[in-house]
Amino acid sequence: MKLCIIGTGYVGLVSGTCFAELGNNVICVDKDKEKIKNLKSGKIPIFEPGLEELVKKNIKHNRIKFSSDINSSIKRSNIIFICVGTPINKKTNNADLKYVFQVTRSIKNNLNKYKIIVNKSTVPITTGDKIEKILMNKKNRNKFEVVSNPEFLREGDAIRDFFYPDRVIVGTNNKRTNRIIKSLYLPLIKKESRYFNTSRRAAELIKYASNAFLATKISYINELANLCEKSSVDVKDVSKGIGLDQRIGERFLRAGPSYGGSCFPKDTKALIHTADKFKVNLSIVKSTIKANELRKNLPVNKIHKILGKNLKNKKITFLGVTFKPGTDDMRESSSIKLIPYLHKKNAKIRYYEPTGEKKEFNKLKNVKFFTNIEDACNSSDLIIIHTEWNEFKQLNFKKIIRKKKINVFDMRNLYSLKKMKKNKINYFGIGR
């Protein structure tokens, strides 16, 4: 099939590349000419394991092309995917849809034949209706169908998630359109139950509802962790015990800092905005957001508990600064607020991050990036395991820190309490 992917951000680039890998002819479009230039040579703008190799492979086989010419790309394709950003509007807390509507107007001006318009961007209920309204006029009548097809790609596991999806949600009531989209996804559907055709509005809501539910699980276990810490219970045991119940499941029941990333913070807020618009009180989701905001204070309080009130000249090392492993994404990461706070307290901050130095900290004079773990940790007063990269799971702290007194604040509970105590390491986890 001839596909046009508009937007070469995370969703667009991964989806376009994977569709090409399935044998489709794909054009990925972006208005950023420098990005397109780099993509044509196989250089990708994001960190995603395996993606660069797939891009280069499909460029070589002429299945994927990159262009900044949106008009000709739309005209040459049969199915158009909208994969642009929907950032949060800070004034309203709703999703900002200006990029979605800009793309829609470009599509409207280039409907030279019947096309299926597939929205993969995360959008509130009724956005598909608005897209349809923009596209509709006498000239374009019967030339298009608007579909909602939300993405469920996890950063760091996006390629696997695309090829082995838990589910493919397609929102359309048009039987012909549904048949075409189903045939596009057919190589990925091992079981019939994985493909779910529903209404367009339902598909839009499923995406928000999914993210809000997962965010709620995180806030729930984080609040239980507070109780565990006060009552001398290990939250890891509680997580495992309740996660064994198949109705609950163990995923997203790991206590830690506040949730971050590009999805949960903005999507929970946007869902509340939509519910308010329909005069519905989503009190549980509101509580989830509130709990997550309160959670942001936990790391600061823990650091002061370990090192005291005065942090001047204290050497503090961060292992990882991204919001999760497998990605270079810094959006809503705990380190974004934590490191500047410690900098203001005149602490000496070091950090090692597998995906490289971060521009967010470049202007902070007491913050230094290291290219290896040993140099970053040497003689530190406190090691903070911030992100659960695999390379942080089997460290010999005595060897890399080289001090008698060793303090480790494990924000991800990667290590055994018993082993840390046996090795005479002052170990502090979360909810333990």
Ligand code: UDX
Contents of the next structure:
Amino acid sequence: MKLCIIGTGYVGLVSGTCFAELGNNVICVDKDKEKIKNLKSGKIPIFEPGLEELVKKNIKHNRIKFSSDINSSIKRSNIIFICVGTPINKKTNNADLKYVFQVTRSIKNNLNKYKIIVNKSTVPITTGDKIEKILMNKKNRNKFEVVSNPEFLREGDAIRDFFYPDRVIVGTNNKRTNRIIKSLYLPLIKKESRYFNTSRRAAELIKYASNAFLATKISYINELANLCEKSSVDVKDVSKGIGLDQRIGERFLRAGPSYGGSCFPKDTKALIHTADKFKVNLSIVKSTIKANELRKNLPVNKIHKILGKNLKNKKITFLGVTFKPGTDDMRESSSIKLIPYLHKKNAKIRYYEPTGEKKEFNKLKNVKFFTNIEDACNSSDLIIIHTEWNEFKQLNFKKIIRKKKINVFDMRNLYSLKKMKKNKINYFGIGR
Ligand code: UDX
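Having looked at the form predicted alone, could you now put up the form predicted in complex with the ligand?
Below: every chain and molecule of the assembly, starting with the one above.
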């Protein structure tokens, strides 16, 4: 099918490339001309494992094109995917839909034949109704259908999540439209993925409800981790013990510093805003947000517990600074607040980050980026394992720190308490 993907961020670029891989004829549109120029030569603006190869392969097979001409791209396509950002409006905590509506107006001007408009951006309930209203006029009636098709792609696993989704959610009550979209996803559904057709508003809410539930699950185990620390229980045992119950499930029960990223913080707040609009109190999601905010002070308290009140000239090494492994994304990463705090306390901070130096810390004179783990850790007073990259999972601390007293704050509980004790390492985890 002829697809037009509008927006080439994490969602648009991955979805467009994967749809091309499935044999569709795809054109990806972005208003950023520089970005489009790079994409045409296969240069990818985001760090997503496997994406560069897939883009290059589909350019070679002439299945994917890139353009900043939104009008002709819409005209030549049958299905238009809206994949633009819906950033949080800091004042109202609402999802900012200006880009969605800008694109909708462009579509309205180019309805030269019947088109399906599929919204993949994360949007509050009733946004599909608003898109429909903008498009509707006497001339355009019956020339389009608006569908909600939320994405569930995790950064770092986005391609796998696209090809092996737990479910494909399609929000439309139009049977013909549903048949067309179902045929587009057919290759994935054959892989036992669950194709679920529901109403447009239900599909819009399912996206927020999923992310808010996952965020709640994380805040739940994070708060239990606090109780574990006080009662000498290892939270990893509790995660395992409850996760073996099929109704709970083992995933998303890893205690950590607090959840970050571009979605959970934004989507939980936007869901509360929507609920407030409908005068419904989502008290559990509000508690999830509050618990996560409170948790942001935890790493600081732990560092002072290990190194004392005065951090002046203390050498502190961060292994990883992104919000999770497999991405270069720093959005809402706990390092964003933690490193400037330690810098203000005149500590000497070094960091090794697999995805390279971060602009967020460039202006901090006591913060130094290293290109290898050994140099970053050598003679450090404290090693902080901030992000659970695989290369941090089997370190020989004695060899890389070369100091008698070895302090390790493992924010992702990667190491066994027993082994750390046996190797006489001053080891601190989370919830242990
Ligand atoms: C999330 C959702 O998983 C995905 O379905 C949605 O489409 C987009 O948002 P993402 O934000 O990329 O994906 O990352 P995810 O792997 O979900 O992690 C989010 C945050 O939760 C990270 O800060 C991570 O460190 C934290 N986390 C995750 C935990 O602290 N413990 C866990 O067990 C899992």
